[in-house]
Every structure is written in C-alpha cells, then in structure tokens.
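One chain follows as structure tokens, the form predicted on its own.
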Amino acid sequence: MKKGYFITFEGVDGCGKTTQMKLLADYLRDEKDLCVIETREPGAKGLGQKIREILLNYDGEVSSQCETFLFLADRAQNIDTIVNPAVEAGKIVLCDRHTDSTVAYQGYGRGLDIEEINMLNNIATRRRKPDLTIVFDIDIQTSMERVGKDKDRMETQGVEFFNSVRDGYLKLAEMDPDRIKVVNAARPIGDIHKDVIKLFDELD
C-alpha cells in the first residue's frame, strides 16, 4: 500500500475508542506490515502535551471560547507536525479524537455556534478530512461507569453534557456517512474489533 490514510477514532468518554485504536495499530503493523503512525487530540508529542495539560487539567475557570481555541491550537500543531507530513510519506496515520469532537462537545454540548466551529476547524487543519472516522457509540451511564472516579476536567461534566455530545456525534454521522461509521461499542472488545478491521479493508 502505497497511499497514506488518515482514520480518526471518535466517541465519549469511556467508549473504549483508545483501546480500538491500539488494537488497529498493531494489526496493521503485524499482520499488513504497514507503517502506523498513533496520535492523538489534544495531547501529540510535543507542544500538544502541554496544550494537552493545560485542557484537562488546569483547575480555574476556563471559558467555553478559550477552551475551544486551545482544542484548535492543539490540532493545527497535530495537522501540520505528524499528520500531513506522515500521510503524504505513504504512511496510516491513526489518531485519537480530531474535528468531530470539537463539533460535538463545544456544539452540541457546550452550545457553540457549529457553522463557526467548523470554520474553525476547516483553518486548523488546512481543510484535510479524515479518510475514515469511527465513532465507538454507547450509552452514558455505562462510559460513566468505565470512566470510573478519577476524572479529568472534560470528563467531570453532566449526564445532560454527556447526552448532548453522544446526540451530536450520531447527528454528525448522518451527516456524512460515507466518511463517518458508527460502531456499537457496548459489545466484547473483540467483536468490535473485527468491525474496526473491516472498516479499514473497505477503504479504497
């Protein structure tokens, strides 16, 4: 495979989307013998981390706008460091939250405007979409209860929060179903992992 891909893994808080992406990386490393690059938002190496430290953890009052702008920092830097430049060198390049999670929890869970945050995502990440986003979908009391009692600061919010965001991803799927697949993520870790596989051989 000489064509690089970019697949983004979506999803709230617990819905073991992490967990898929690992098991993805290694297949394809082991089993496709592909080169797999394995980042993440907010959070890539680097000037992510402390971007990164500063979302989920800094504990004064952050506003919903700064939020949303250290979210879009954080990805410009991901976009422009590790994603471009991998994808172009042929290489999969799987990453851990991007652009839709922007969408559903500064939209539709934090009310902002979606038309201006698509904008703004569109600046950030130079207008690349993903080639494949999966959302890994389950209800919220149990990513409530996978998340368990140390939480960071997004993962402290409501019930209602955590509703409107899973609403917005579901909503954001119909909206582009031919680069977003929702996955059922309430089953064994195994059978969702044959889906995620399945998945990445359709890809053209």
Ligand code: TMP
Second form
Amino acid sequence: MKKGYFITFEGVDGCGKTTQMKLLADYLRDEKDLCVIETREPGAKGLGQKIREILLNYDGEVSSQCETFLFLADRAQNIDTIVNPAVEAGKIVLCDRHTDSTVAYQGYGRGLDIEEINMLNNIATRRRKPDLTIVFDIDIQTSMERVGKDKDRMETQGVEFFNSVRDGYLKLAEMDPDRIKVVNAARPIGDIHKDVIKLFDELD
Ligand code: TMP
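Given the form predicted on its own, state the structure of the form predicted in complex with this ligand.
To see the whole picture, the full complex is given below, headed by that same chain.
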C-alpha cells in the first residue's frame, strides 16, 4: 500500500498558511495526481465547526485552561474521524493548524505549562505526529495588517501576545528541525509556494 503523509501548516494569524495549503493541495492533485485530504483545526466539519464557533466567537469569560481543552477536543475529533483514517488509507492529509498551535498560543502565548500541553496533545492525537510541519514566519506588524479590523476572539490579542506566539513557533522549530521547517512568509505568494513544493519533494 502507498505510504500516507500528514503535513501541518502553522504560523500566527495572517501569515498566509491557509492560502499556501490550498495551493499545495491543488498542485498535488493537478500536477501529481495524488489523493489529498484538506482539514483544519479548529473546525474541520460537524462537531468541530461547533467547537470553532465557540472558540472564536464566544464573548463571555473563557479560562485559558477551558480554551485549551476545547482546542484539544476538536483535535481528537479531527484525528479520529479525518486524519488517521485517511493517512492509514495512504492519502496525503494537509492540516491547517495542529498541535504546535496549542504549544505556541496556549503555551508561549497564554503561559500555560508546555510539558502539560505536550502530554495532552499526545492523548488527543493518539501519538500521531506530522511527517512535516511548515511554519510560515512573518513579523507581527505585517500579519496584523493582513488580518485587518474584523477580528475574532483570538485575533483581538495584542502585539505582545503574538510576538510570544511567533517566538514560540521559532523555538519549536529549533527544537525539532527534522519535522518543523520555517519559511519566510513575507515574500510573494508564488515564491513561498515554490519553497513549500520543495519541502514536500524532500519527504521520504
Ligand atoms: P485560524 O484562524 O487559523 O483558523 O485559527 C483559529 C484561531 O485559533 C487562531 O487565532 C489560532 C487559534 N488556535 C489556538 O489558539 N490554539 C490551537 O490549538 C489552535 C488549533 C488554534
């Protein structure tokens, strides 16, 4: 049976990862004739979409711990119903955000214990690890300009929060250079796309 792949797309809000994931999906289908599944966290479909709605739109008090568990609940659903069945069937799964988002946002951003987050991520994912994670790195001023004025609950965090999140991603990449690759996302879309294809071609 063909080997499946699990590839995750990460970065601060406004980094352009969603656009790049779509471009890679189209390229792999059209040029390489591969079977590609696109998913995202939070909110791939069904129950996940309901959890996403709460996470991004609920306007009452949300504790950091509760927020973390909601992201993890969505992750468990995504892994069990979409990611694992597709990877095990030899498909290529592209996922817009995954475990590193929780370490970067709730760990480095909110200040929750990173060891605990790692442990919870392992439970939610049944220890499935991405074969490749691409972090789209961009300065926070540019990313915030891209997000614009229409912000969701997470995007309303300040510059300091997003700088911590960005630093968190860069630290993660330093700690796990075989899996996590950093791409400079402050360049034209086509140039970034070429880097993404190269990273895909380098997979075993
Ligand atoms: P999106 O806008 O890329 O779809 O992501 C939704 C928001 O949720 C974004 O601000 C990042 C945030 N997020 C976390 O804080 N922790 C997580 O574990 C995930 C998956 C997303």
